[in-house]
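This document starts with one chain, in the form predicted alone, laid out as structure tokens.
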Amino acid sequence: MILIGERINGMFNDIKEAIKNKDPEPIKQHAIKQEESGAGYLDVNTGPTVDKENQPAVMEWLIQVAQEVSKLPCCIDTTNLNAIEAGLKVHKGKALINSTTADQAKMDIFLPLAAKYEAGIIGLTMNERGVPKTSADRIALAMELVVNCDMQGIPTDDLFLDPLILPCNVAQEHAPEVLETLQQIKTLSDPAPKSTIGLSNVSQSCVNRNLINRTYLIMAIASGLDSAIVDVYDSSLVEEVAATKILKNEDIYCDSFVKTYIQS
């Protein structure tokens, strides 16, 4: 189970100010702390306040600063093609692009970029008509992403399919459909694609957000989830992931299984 740390994102005030002032220290601090907390990737997002023309330079800077102090690969989180490529050019190791939809026009743009830089890519199971309501419709779009990755020479296990969980206070019926989709993803190819979700979406504007996030993450892992963009500073969430790995017989039990998971 790969935890993708969500904290280097210009939506957070401290990161927004760091970008504005070109101050590397908050980025470095979050890169180090998220790695120490159990992250396997660092999600890097310039945020909504950076002008389109400035996004490539900001993304390049963020990734370089984060990787100065952390060995973790980055999840380059933007829809700006130029910013993605700027990040890929300076990235050390295998990056993850976040993301493309299943629109053919989008796949024709973003998948060749992933192939060129040998990066993984997140594929969202939505198209120009929006997010499907049912697992069957999500899987149909997932299959389009699988086929297009194959056509571009992208290994199937470099594709992270995101079935798009929506807030449970407005789209409660989607939660079980996403779990069903996660189970079906494993049947699409051999090797199977990986899967991911943006966990905080499930609790957006809800009360008891941490409780909802933790509960849904464990349900999703039990359904086959491979990764998630999460708040790795929620130590209870990380501990519960570590316990789930033991109970699924994916990690060998030891009395320090939480510490072992975080350090792995």
Second form
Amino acid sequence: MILIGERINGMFNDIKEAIKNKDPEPIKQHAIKQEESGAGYLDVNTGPTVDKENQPAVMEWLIQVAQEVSKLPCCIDTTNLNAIEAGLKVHKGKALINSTTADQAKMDIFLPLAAKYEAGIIGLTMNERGVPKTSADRIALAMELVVNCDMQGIPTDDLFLDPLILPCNVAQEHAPEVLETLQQIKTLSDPAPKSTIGLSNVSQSCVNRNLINRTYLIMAIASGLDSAIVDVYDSSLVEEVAATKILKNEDIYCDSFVKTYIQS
Amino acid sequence: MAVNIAKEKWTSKVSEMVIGTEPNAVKVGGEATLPFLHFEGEIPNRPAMALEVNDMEPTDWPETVTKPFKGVLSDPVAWAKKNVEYGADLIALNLVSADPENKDASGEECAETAKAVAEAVDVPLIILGCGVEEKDSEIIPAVGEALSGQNHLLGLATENNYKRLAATAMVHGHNVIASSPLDINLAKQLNILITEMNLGADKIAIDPLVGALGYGLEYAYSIMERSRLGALMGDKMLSQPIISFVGPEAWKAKESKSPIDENPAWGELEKRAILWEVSTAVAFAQGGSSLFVLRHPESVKQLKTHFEKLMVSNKY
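Switching forms now, from the form predicted alone to the form predicted in complex with its partner chain, please provide the structure.
Okay, now the whole complex, with that chain kicking things off.
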């Protein structure tokens, strides 16, 4: 189970300010702290306030600053093609592109980029018609993504399918459909694609957000989830994930199992 | 249509341990796949073999295994030299005299013996206490200090005495054997505790506690297999090379001692006894063990031939 730390994102005020003032310190602090908290990837997002023209330069800067202090690879989180490529050019290790949809036009642009830089890529199970409601429709789009990756020569296990969880207060019926999709993703090919979700979305504008996030994460892991974009500062969440590694017989038990998971 | 041969892709490997110093260092571990599957990953080092030396003449060794050491059994230095002649890659020095029920030898006395042995042979040493945890945590630090910087392998560090042994290994530049009683969870935990003292993860060898063929071999085998799989899948706290104390176990077995007239169907004693030691080691090599402590020189000879054949690449 790979945790993608969500914190280096311009939608958070400290990062927004850091980008505005070209101050690398907050970026570095979050890179280090997220790595220490159990993250396996750092999500990097310029946020909504950076102009389209400036996004490539800002993305490049954020990745360089983060990787200066952390050995973690980054999840390059933007829909701006130029910003993705700018990030990939300076990235050390195997990057993860976040993301493409199953729109043919989008796949034709983003997948060759993943192939060129040997990066992983997150594929959203949605297209120009939006997010499907049922698991079956999500899986149909997931298959489109698998086939297109294969055609571009991207190994299937470099594809992280995101079945798109929606806030449970407005789209409650999606939660079980996403779980069903996670199970079926593993049947699409051999080796199977990986899966991911943007966890915090499930509790958008709800009360008890951490409770909902953690509970849904455990349910999703039980359904086969491989990774998630999460708040790794929620130490209960990270500890619970460490326990799932033991209970799924993926990590060998030892008394320090929480610590070893965080450090691994 | 071309046939696509499925090969396992492992993400990690066993750590490589260096014992001794150049040019006489012995390397063990470093495997990037399951035992001897050269076609799937690198197997850089042949399993290494140590022959035992006791610092007191052994009283409970069967004659079959004392015979090759006639005349040297009460002289650890001469015995160690003999072992090198017999082809041992390392010497496993058992400081049994430290046992309060034997001579209750002090740390200084043990250090002197160890020093004399180390000076007499070029091969690196595995230096073991008397097995009394409390006493070992006194003598091993003294020995480690006397041989400072020589990068030997010290043991046995257990849940109860690992602190002093690990500290000695750190300060005086040695490796340490982490020993746990047939329990993979404890083995992992002990490695964590030792690395938390800042001894490098590549300075630890795992002793899972083995049994001889017919005496619980399969329990140790499955622990080895499981920890190797863990190592290959990225579990850093189970990625250490595994040491098997085959000699002490195999020569305790009834099959290594019972004369032919007692069990005519079992065949000639000497051949059978050596075979018992060899077969036990062969099984553990397939389980993932890469360092063997043995007793009989003929076992070393036979196993060397066997391991060398297994090291011939089967890449395709």
